[in-house]
Amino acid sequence: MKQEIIDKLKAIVGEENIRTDPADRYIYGSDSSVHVANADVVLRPRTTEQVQAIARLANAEKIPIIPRGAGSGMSGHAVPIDGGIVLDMKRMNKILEIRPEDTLVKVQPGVVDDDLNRALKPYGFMFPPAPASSRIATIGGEIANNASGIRSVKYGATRDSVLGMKVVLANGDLVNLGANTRVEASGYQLDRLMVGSEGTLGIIVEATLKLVPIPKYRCIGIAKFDKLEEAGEAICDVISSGAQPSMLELMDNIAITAVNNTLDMGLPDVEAILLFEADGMVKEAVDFEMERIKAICEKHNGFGIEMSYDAKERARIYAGRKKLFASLSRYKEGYACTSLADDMAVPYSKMAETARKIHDVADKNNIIMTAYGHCGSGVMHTKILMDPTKKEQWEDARRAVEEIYDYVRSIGGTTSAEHGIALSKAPSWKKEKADQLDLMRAVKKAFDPNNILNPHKLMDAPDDWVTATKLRYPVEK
């Protein structure tokens, strides 16, 4: 990059929030997937107007701009492939406002989930998308992921808590979207069209999100299962039959073995387990929820059922859930986990079906797969462990990921239910997508004449994800 552009971003930001030095280029080039690439300059603003003025010069010179959060993606969103600005969001981080009357909240995008939730908690209000890096993962990156997490399955994603935001878009203007009430009749509704859209349409400096009330009880349990099948039988037993569990997920043996190992978590060593909660405002009505999932899940051969209203019990088991995918890398020696494939949605009948897929798909491709995830929202998570430093390694994976998504698509499920598609998931879901991709190209252009906002992302990503950037691991030639 120009020394006369460093200069001008310098002067926008302040020497002390501007990076240029191989180590830090190097380190924000890469983020939870499997890509990396060098960024060419890291800022850190503190203000909508220097966020404005670094998009009029970008957008004047041409030069992508990445926003970031955390930088916890899975997918590459944060990975700047054609170089350019890295914009780290991290210090734009305050609540603005809470307003408990009016059940919502105004924050920067750079306020992270779980601080957001600290802060709610006195006034009996929650932010409920509960993605399992909230311990890190900024508003911001939720809102541009539309992330999700355990209570998807009662509460939605992170599209279904956004009311409105403001965006700067890439010429530099501010503009305000959305409203501050819980329905907005008809008329574009572009805040909507930015969650998700993956810092490719603009650049989000504030969020308006919707509250809900923290539950008063919480009750988890955990059903085993000797088969798989069963466990997934039962996940669309539960849902169509109108219990409203506030958490439903699986973890296959592969997934208990994994958290078992490297957190000592003490899970049952069966094929497949559930884990389930209801919550409320009433015990009774919590404990009738409950009820009805464990006799769902015992009609499908579910045994060993424990419930418990344990703050503790339930702290402990979310911590081991929320940690499944680092453990994941602990399965077996030489093995590494990768986020690939990672996080189709299908429909509830097909659960069980695409549990076993996942697992055959695996052992025809020589890597290792689990099946596991928010199953209540119709999510399934996979990781496809492997060896990554040995190059026929990633054309198995390969394999996998078509075959996975071949199928997927066959039974109406999606690409993505919530890790999003950057650059891993990109050539599947152009598939998916393929009827509405000349109008996404259109809608982008609309938003982004100069192709400035993380530029080669979901449509315009390669078609090959695995050369579509260098890989984060040391493949051998």
Partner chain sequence: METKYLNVWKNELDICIRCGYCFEKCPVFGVLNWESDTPRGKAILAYGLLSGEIEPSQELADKFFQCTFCRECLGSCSADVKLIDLFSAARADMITAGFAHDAHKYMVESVKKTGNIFNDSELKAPVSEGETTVYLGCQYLGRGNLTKTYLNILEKLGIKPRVKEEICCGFPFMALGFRDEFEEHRKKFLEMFPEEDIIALCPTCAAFLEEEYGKKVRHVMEVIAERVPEAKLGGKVTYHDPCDFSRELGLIDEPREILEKIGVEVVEMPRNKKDSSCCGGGGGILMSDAELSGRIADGRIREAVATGAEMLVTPCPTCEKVLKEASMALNKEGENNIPVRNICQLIWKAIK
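Mind pulling up the form predicted alone next to the form predicted together with the partner chain we just looked at?
FYI, this one's just the chain on its own, none of its partners or other molecules.
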């Protein structure tokens, strides 16, 4: 990047909010995915006006802008393939207005999910998406990726909690999208289009979010299964019964083993565990839901069922699931946990079959894969565990990813439920959305004619995720 451009950017954000040294550019060149590529410059704006000025300059000079939250994305969303500007939004972190009477809150994009919920707690409300990364995940990133989490089965994904937003377009214009009301029937729902757009259409600088009351009662349960398929059948039966769990989570034996290896939790050596929860304002209603779910688990040979309202007991029961992702890299010495075939969603009736298919594909391709996730929402997570220094293991992973997603499409599932597409999942996602890609490119062109906003992601991502960027691992030649 030319020095005169860097000087202009420095004048916009101030010397303390620009980074050009190689170490910072390298750190900001990766997220929680397998990819890495260096930016030319890192900027940390504090105001909407600064974001607008940056966009105007970048658009005039045709310099890529890659908006970034906490960098917890698992598919390469914040990786700057073409260099350019990484726009670190974490310093725009103010909670602007809490309106309990309207059940909404207005925030800047750098507000962290857990921090927001701590601020809302005295008012008796919560922002419900609850992704696993809520300790660090920013609201802007959650909106850009339509994040969800353990309670999506009852409360939905981020899209279901966004009322409106302010967005800086590629040319620097500021637009107000959505409304302050629960319903809005007029025109194109551009705010909903922005959710899940992964930074390719605009830069979110403010969001208006819908709140829900914090439940007075919350009860969690755990059921063990000797057969993975029986756990999957129980999930399908719980949902189709009309039960309303606030959480329904699956852990397979690989997940259980990884947690035991890492934390010595003493979880039972079974093929699967189901964690289930119900919440509400009336205890009798919560009791009814929990007993209904328990009965369904027992019908499918679930055993050793524990249930508790006690906060400490709930934390103990949930601890293994909460720490699962971090534990997976300890499953086997020399193996790393990689986010590749990661978060597909499938019909409930195919949940059991999908869990077994994941293991079959892993065995066939000489890798290890786990099946777990927010199965009450139809979300099946998996991670590929492999030796990332071996070139042949990346080829094994490439085949496994393709096979898993070919299967997911064949049963009417979708490539990503909550972690987005970006780079790693783009080849499979483009097959799924083949008849929509030209429409998406036309939308992108309308919002961003010079293609400066997070280029080469989603429908324009490379067709080979292995060679799309450098990999964050020292792969043998």
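It should be emphasised that the depicted structure is a prediction, and the values quoted were computed from it without experimental measurement. Just so we're on the same page, rigid core means the largest C-alpha set that superposes within 1.5 Å between forms. Residue numbers count along the first chain shown, from 1.
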Displaced residue check between these two forms: residue 266, CA, 2 Å or over, core reference: yes
